[in-house]
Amino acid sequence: MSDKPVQGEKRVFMTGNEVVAWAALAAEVDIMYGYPITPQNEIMHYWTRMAPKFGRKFLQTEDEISAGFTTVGGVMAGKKAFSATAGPGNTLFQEPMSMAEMMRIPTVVVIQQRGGPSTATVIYSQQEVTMTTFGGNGEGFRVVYSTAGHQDLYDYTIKSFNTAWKYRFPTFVLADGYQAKMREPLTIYDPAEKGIEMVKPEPFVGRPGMPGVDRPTQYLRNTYNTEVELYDAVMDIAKDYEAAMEDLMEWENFMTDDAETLIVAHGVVSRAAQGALPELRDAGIKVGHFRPITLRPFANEELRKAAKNAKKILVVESAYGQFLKLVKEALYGMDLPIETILRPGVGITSEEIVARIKEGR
């Protein structure tokens, strides 16, 4: 068998959960830790299935907890490592990544949306936004992909390893269960192919030599002393999570030149949008729509671009505010009527998002 899992270009058509583990191997991902919820449990079925193939581990954990841990422990040892959760497991992933976020640690998370509060439902929403931007007790230094079907789910799972290992902040790739489940067509690559150098993990503990003489010291600490401490700690993580803001947003903008209807929705929901530009277009509407594809940091003045020439705002969200939140913050202080579609735990169509533009008008 080829040490390669992936060579050139292949046409395939797979789940969401077969394209991610696909891609942390093409990614050259040494283990992946995880406990089991729906809808990612396939992540784990096929990275177990393939991963032996190929060189590579699985360790199952006995809850999430211990998964979010284990991966700070095998990235700290000098593995490039990740897990997948969802829903309660997010919740329970958010004390190792706040430890993540405080030492430096770059690690990798797949978020597969599911229902919410609590156990909900197993099958699909976008309610997992607000907990994968600014979850836990820190102060949200983390990168978050906000991924709209196969495609992206392949490009930034990929990608998430080289901004986590380069900027060492934890990275989310935050998908949803439709996206988990449904198969669709995509390209799957070999990074190397196509020139995208995947950054090699090193170790931060057990390094040869003597730290301060052979080598420089690392100071791997999530506990501080006094206020003073903790403060200047902070205020140096908050520096180079802002030096490194310009190189990691990432957006996309659809007909906004001449928008007076501005349509803003991430993920799969931002699919439905594209899809109800043309029939209002054909219909003499000018519409346009602005998809952030980072959550966290958010285009916030990419955002006021796209919107300076609109008449009014719509979002549209599985969710019943919590994108609302970050596109309200990034135009604060624009005087623009913002109306919302939010369905929290429900699929939004093209149709659906005509009908109130036309509606409204």
Given for the second form:
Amino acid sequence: MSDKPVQGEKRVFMTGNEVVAWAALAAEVDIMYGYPITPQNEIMHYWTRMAPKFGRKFLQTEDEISAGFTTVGGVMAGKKAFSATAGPGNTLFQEPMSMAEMMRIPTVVVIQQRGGPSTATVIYSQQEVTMTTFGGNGEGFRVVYSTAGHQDLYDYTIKSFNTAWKYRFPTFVLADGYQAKMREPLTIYDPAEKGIEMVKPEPFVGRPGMPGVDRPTQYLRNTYNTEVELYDAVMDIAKDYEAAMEDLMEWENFMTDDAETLIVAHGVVSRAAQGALPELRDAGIKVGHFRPITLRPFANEELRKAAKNAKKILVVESAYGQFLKLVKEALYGMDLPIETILRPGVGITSEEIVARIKEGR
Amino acid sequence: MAIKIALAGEGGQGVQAIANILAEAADAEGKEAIYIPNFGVEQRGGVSIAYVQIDDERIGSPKFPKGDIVIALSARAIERTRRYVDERTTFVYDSSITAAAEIQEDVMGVQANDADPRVQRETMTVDSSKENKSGLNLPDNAANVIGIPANDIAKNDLHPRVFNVIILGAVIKATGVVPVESIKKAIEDKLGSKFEANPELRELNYKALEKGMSLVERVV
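Switch from the form predicted on its own to the form predicted in complex with its partner chain and print that structure.
Let us now look at the entire complex, which starts with that chain.
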């Protein structure tokens, strides 16, 4: 039995689901809890195939509510646990993840967005943005990484475990059905060889010693009796979240310095935006692209900086305005017209973006 | 050079398998490749579409509006892939298929039971004066339209199971996007264990591949 699933660097050609399973192995995950749903099923399939070879475990639960709560339970017991889901499963995950938010339990859930509402399609969408960023009962104190391809899936799945354990906020890797099922090349690696130190999990319950005597008491509360108690508890979380935000926010700028038209897109749609830039620039159009990597927290100031020379914004997403809301909030007060390409459940191509910007000149 | 391929057929015809092999062979050649499957919730019976892009440079959006090569292996697949065809597209279809029975709205109650649109069968409702004898409504804006009788060849000369490999052969010949040796290696990686148990299967697959290649000319 080898304890290093990935050694050195290796170029591979895989589906995104397979990438996630490898990344979780490389991130020293102990156990996956899960319930099958398309298009994330193969994360579980690959995990169950590989986990026993490396002494890792898997539990299939009776539904997603249970998968979420067992993940929370596994983490409380000191295991590095995670889960993966999509669509209606993500809906059910919001309850346990709200609990994790309140109890500051470091959970990781990979979301492979499918079409909504309800079960809708099994293929693709970006329609789980609102639910993943703010879906629980609570304030949305969580971290959401929106990936744009397989290298991202590998890098950010690994990173999400350190983010979750370091800051103790529920952390989501938000991908989609294309990324789940698509095959493309990437490089997998052993995080240690890249100087990435994986945070070791610690038990939240059942620690040795007498609480209050040998060690501080752990207050793991999810229920508060009075308004004031709840207020204090939530404000403490808010304070921690705001303190961590600067560290957590991630984004990418593409030719934004002189951009008069700024395309704002996230996830796999960012690739269509990146692909559109050369042709538009060749045509003499000053266009740039801003891609938030974290959708929560959202890099508001960085978007405003990227838009400083812009005469208009083009928001592009495979949903009907879920991402647009985040962008509008970030740009509040800036006097900029916002145009949109909103395609719920449908992939967006570079050609569409090029055509829109050319016709809008 | 970028090549965009859309392959569509009925679920179970194996379009996803060959798209996968194609992408894997391109990756092994050191090219950039993306393959995305697209299908409905049904295991079998729906139209299944595979999108493949092969390029020398990093590929942007995984989907594309128009294909260089569009392959449709059933009447319904022709309808579903029409939107990917433009004046630069080579459109390949299986000329051994015929149009699905037409359902007339006014007798729906009777026909809905026995005219399952998934079943392809000859129909009397086709206008026989049309140039295309199969009754298939082929796109008229493509650069090339190539009909290959893959189904018939598979059934009569080889084996129905290698139908998709004939198509794969036609694709690599038409596009020249990967050499046949890499395709053979990708097939070997996928089916090697089955070939060990039954070496005739290997021969059958290779024959199907070569048959497919012999049916078309290089067009891209």
